[in-house]
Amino acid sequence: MQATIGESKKAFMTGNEIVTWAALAAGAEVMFGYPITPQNEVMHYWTRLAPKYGREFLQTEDEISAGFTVCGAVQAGKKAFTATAGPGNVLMQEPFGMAEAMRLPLVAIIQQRGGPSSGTVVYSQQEVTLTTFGGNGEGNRMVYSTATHQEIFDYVIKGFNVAWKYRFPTFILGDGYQAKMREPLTIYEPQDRGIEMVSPYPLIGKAGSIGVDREAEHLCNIYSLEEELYDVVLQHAEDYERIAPEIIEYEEKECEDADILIISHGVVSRAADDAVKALRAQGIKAGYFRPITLRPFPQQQLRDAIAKSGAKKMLVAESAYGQLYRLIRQEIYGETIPIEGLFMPGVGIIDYDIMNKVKSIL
């Protein structure tokens, strides 16, 4: 694959531009998509840059088709991806569910917008539940929640690798703020950082005869008997739980002696980080915990942070009405620490908001 970045260099780009450059650096061969704000520029930049590097693009008639064409392309051995937001994410749940059922290495970038329905075209964190447990499956997905432009670049590259290594659909969860704002970062060729890209391979049309040279691939998303589905779902769950420790990522700061733990994800975690520093400067022992993977969730790591801190309270700050809050309660069921929420759906959260909430709680 032709090098795209060359030597590592500083850049000043929007999040959507970064998605494109990261996908090129990761060796993505084709994008399928349908326009929806705030991810549109991912498509625009891809169509501008991809031809220079021998890559391809197809705008489909709708989001459902975009998702299914990715499913088809990866079966043919193409490193394919899509990007969407809001109602497009809703529509793509059907092909995302197929990818979960058939264990397809689908990659999707989700730039969240406000909801429900078309809501606003700007920003929110209201697609957490949809992206982590959307569709009618068991949520066997890998979901990375990015906070900075550097992370968008890093995790788009990583997303392609884990999708093809583990064969579960993989999502990079951003938002409208990250999509549109500019921020400095370093772009690089993965191999220059010691990252070996997993090569795609065809899942269908393989050489040899089934039962003679190889086993059948069994790319199924429908079964005639309940018992068949039961066995498959249990096997997928077993595979997912086995690899989860290898995938889970999180970030924590100042949790050793915290009286209150502040939990956030994505771009809100930047405000939480600043709030913890300011609160500590004022003598309030606040701790910071951020799940980077929302699926699989760093459940044990959060339990450990609660235990070692001895915190009296937990605050979940999010630009949604309790979607991260519900996910956390589900994951740490049985913990007795009181959990408060700072829910600001569809609007930005700054450090001042978090600091005021912490002081009102304590």
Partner chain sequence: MTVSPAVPKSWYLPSKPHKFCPGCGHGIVLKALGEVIDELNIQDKTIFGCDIGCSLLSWNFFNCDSTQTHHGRTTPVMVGIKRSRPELVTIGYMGDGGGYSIGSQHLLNAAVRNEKVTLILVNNTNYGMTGGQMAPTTLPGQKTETTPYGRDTDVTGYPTKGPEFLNALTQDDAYIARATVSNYRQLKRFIKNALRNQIEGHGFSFVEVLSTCPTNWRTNAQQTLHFLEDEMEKYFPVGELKNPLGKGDK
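Alongside the form predicted on its own that was just displayed, please also present the structure of the form predicted in complex with its partner chain.
This part shows the chain on its own.
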């Protein structure tokens, strides 16, 4: 595949532009998309750049179609992806479910906007529950929550690789702030960093003559008997649990002696990082823990941080009304540390918000 970025270089870009460059660098061959703010510029950049590198694009009639055309394209052996937000993410849960059921290496970029319903076109962290556990399945998905523009680039590339290696639908969970703001980062060709890209391969439409070189493939996502489905779902769960330790990523700072642990994800973790530093400067022993993968969740790592710190309290800060909070509670069931919430649905959180909350609860 043609080089896209060439020499590693500094860039100053919006998050949506970075998604496009990362998808190109990762070897994505086709994007199917439908307009919704704040992800539109992913399509805008892709439609300008893709023809220069022999890549394809289709603007579909809706998000349902965008998701299902991706399902078709990956079955045909192409690295395909889509991007959406908010109500579009709701509609895409149907094709995401098919990808989960049929183990399709679908990649989706989610730029969260305010909710419920049409909400705002601006920003939130209210698509955590939907992206991790949406659909009528068991949440066998891989969800990376990025915090910086460098991470958007890194994790979009990684997203294509884990999707094709493990065959679970993969999500890069950003938000409107990350999508629209500019920030410096370094862009690079994956191979220059020693990243080997996993090659796509067809699930149907394989080479060879049927009955001579190979048997026909019959893919399906519906079963006649309860027991048939049961076996499939248990196998998926077993596979997911087995690979989870290889997928899980998190970030932890100053937890060893912390009296209070501050948990956040995505762009809010940058405010949490600043807050921990400022609180420490004021003599308050705060610690920072950030799940990078929301699915699978670094639950053991968080339990370990609680144990080694001996913290008296935990604060969950998020731009939603408790979606990360509920996820954490189910993941660390049995821990007795009191958990407080700083819930600011649909609005940004800065270090002062977190510092003030910490001081009010300590």
